[in-house]
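In structure tokens, one chain follows: the form predicted alone.
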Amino acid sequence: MGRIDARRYLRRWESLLVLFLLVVLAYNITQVSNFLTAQNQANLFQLSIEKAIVALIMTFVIISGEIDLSVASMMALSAAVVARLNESRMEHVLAIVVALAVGLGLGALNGFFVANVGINSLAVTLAGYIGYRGLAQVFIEDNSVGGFPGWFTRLGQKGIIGPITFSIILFFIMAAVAGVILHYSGFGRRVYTVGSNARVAIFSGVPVARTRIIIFATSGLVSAIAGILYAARLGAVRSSTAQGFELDIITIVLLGGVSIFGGVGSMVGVLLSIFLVLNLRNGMTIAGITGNTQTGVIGLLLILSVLIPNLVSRAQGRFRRTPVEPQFQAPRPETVQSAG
């Protein structure tokens, strides 16, 4: 699929993402009288907004041609560092700086697998997913850890303008941030060189490695930063905190219209998808449906996101194979030769 073509089918995917939500935001407001109230609002983007936040790089991850599958088990590690060094009296601010830096570290060390070792990303991370989660579990063993200071939890649970939480202002700033950043800046450029072909884009001149030890180094940089506010909501850590959360992440990113194979994917159509997700669930909170088919749900979306935009680049290339018959064309009667 050409850049071009890429354009016209992600603005055709998101004019679809946007019936999509209007027909769940229909049927959420007809099903609860307050739905639109500001608090409701909140609310429903309080319940997942730290899977929101890392929505964001894993948007850069998956256009890059990559995959980390270690994101939510990050947020557990990093959570997990900020309980234990709060336990054993840290000063709470450098416990949180701690484990910024243990998430960018990690993060780095993926990124150094995947671009230099050349090592694929998905045996990488899916290495993290089992391995970070251990250590969290290494650090807190099975025990619920809370004991956080008061300003700690108000962060994460008390809003700062109305209803509006600290993690919502902040998502919306790094939505901002991450979508010109993207697609206005000669790093996104070649975030999108990357993922359409790297051997091409080496041949280029672009920094292949570096720029994949960036994304993966910010990748864990904002899971990091997404389990420490998760910490802040919950006011209390425990090794299985965020299980199952990258599930609910990828598929975000992939149903917003990012290819699974790179290249293609806009923050535009991802931050509709998350709208839809949320709201998505929450339809389905309303309608008494339970949590296991509720992810039974997003997993059938998962598969949908990755298999519909692979039967229209099919479909589209079909269309544009104009099979040439062979025809049969008379001699000019100037070109024939009399014999003798």
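Here the structure is a predicted model, which is why all the values come from computation and not from measurement. Residue numbers count along the first chain shown, from 1. Just so we're on the same page, rigid core means the largest C-alpha set that superposes within 1.5 Å between forms. Compared with the form predicted together with its partner chain:
Residue displacement note: I286 has its CA displaced by at least 2 Å between the two forms (rigid core superposed).
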Given for the second form:
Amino acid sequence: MGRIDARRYLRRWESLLVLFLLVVLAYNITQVSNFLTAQNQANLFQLSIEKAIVALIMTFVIISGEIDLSVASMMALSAAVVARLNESRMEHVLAIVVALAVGLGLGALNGFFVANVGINSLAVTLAGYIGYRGLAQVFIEDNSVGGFPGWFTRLGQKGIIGPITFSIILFFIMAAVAGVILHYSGFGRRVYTVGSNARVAIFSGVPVARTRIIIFATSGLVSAIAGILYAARLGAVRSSTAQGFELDIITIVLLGGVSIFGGVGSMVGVLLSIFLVLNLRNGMTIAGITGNTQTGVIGLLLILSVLIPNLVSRAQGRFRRTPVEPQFQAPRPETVQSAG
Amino acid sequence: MKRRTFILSAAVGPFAPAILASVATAQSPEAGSGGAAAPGQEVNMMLLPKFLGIAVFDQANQGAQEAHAELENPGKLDFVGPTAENSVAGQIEFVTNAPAGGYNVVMLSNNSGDQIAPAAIAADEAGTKVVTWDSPIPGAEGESLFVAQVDFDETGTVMAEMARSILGEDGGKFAILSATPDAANQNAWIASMEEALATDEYANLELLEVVYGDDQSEKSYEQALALVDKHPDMELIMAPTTVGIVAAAKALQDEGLCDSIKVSGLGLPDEMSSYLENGCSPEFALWSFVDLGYLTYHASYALATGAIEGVEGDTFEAGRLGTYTIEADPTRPDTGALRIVMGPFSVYNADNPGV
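Now show the form predicted together with its partner chain, given that the preceding structure was the form predicted alone.
And the full complex, kicking off with our chain again.
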């Protein structure tokens, strides 16, 4: 086991995702008459684009061995800040800047508590999950606040290139940048190192605390961007905006083969997972399957994505008569560094 | 004219819609089109409630299914909806994807305010009509037609009348427990009740506050109790939602407060019978959601088959409910909104328990 297995496992998992994706695509193409139209393809991304954007940064968070449960509440908070400031007649661009700053600042604060104070990220971001949503409720109360400037809602709703919206373009740019940083930069290597074994990382001279703070701060910032885009797309903000999104986002990332224990995962896997989930949702919605069933199907996928790797590694362990190791083996730091 | 269209449609079968429409416009250019839509034509329908799991929406589906069978539509009628927490984004998703799903009509009980408008406009442009029922699109953009259960302006008066009959001639203080802040029907009814309260007739009724239970039982229950704590002099909770009224009545019953505080509003007789008996809710009102689903289906079918054009003055046959006419919607002036009004309220009390 060890480094080879982790990579082999990932590659096998990605192949499985490609297979799933092909099945879903085959179904959609043959059964859904307008599936391949540009409009439908744009809709497919547009209707979940905010979750897809946050999934990119969540990949970094989980590979680094942490979790961020506060992303959806942060989306709501940033949307609420923009809506309230807009309502109080602040220049809209300035309102957006303030909301982004709030996201960056609170994200960095999460990072500080995790990295410098040493509190578990589950606990820290659970506090954020409740606290940021609470703040959004204070700002918005039980209202639905809209009345955004026309350019803002057009940005969220109208296509820039044909039916392709600003959010979709931004997502693909961010995905490319995230992929390059994760797999081809020193920072990306540090993310894997920290996630594989933080103690080893510290002894190897990796700036663990700084890496974590940067990841959480970026998570806050990206969530704020996603929240603002969501506000622009819907045209109004409620305190319940984006409620429950964190679980969908984490589902997508785990389904992409990223290990919940850290150290393992790839941007390709997460992108495949995003495409799979979006196509599945699109197909199910068009086929007239209700929201409850859709949630059930996605939930089943999550269960499988967590169960299968564990069962596989357990079976392999038994087969080789070696003790079952805690999970599917993170690559060791030196491995990952040589991989880059 | 009606007879002639019937013979014509029987003769030309599946090609009826275009011919019917042209015949209708040729013969009555002055007042839109009208008549009965020929049964047996293929129209794919989506019935999209605010979200699933609410009794009255199931009843609307029952009515729509009845009409679907009656009109022998070989197309599909899908009753789909988002989950309660995801109502706004979920409704937008269903409407956005409706043209790709091959739906000719989306019958929508809007829970997304004007936020759904871009999706409705896009659907309309892609050839999928959006017919609203129960709750319209406030700005009417993308909406072909709204099937109103009752005259929305009348709702306020009916609620004010019930409030006075419960509180007595001396009046009193009450609060409103609504559904969600984006529900157009709720907002229109509350506005119309506030208008009624401003008249001398109901001057001694005082509205303390409007709170929102999001049409979720638990939240509505908590909101009702919060009202009790906040306003010791409150004597009535008015809930113009079938979920809210049950939750409020249960909250007051559980706390043993029904002697001093009553509940009223819009409720299903089935769900309210025990609270009617024990006096927690001596009077409430509603209409038939089965009929609303039935009428919405007939209107949508007539529109999709071209039997009506969907302009002011169009008349059509809605099966067992009789003839209806499309009119400008006076509750949404300056939007070009069109509506059909189904019918009057049924008020339920000890004399008319409704079950």
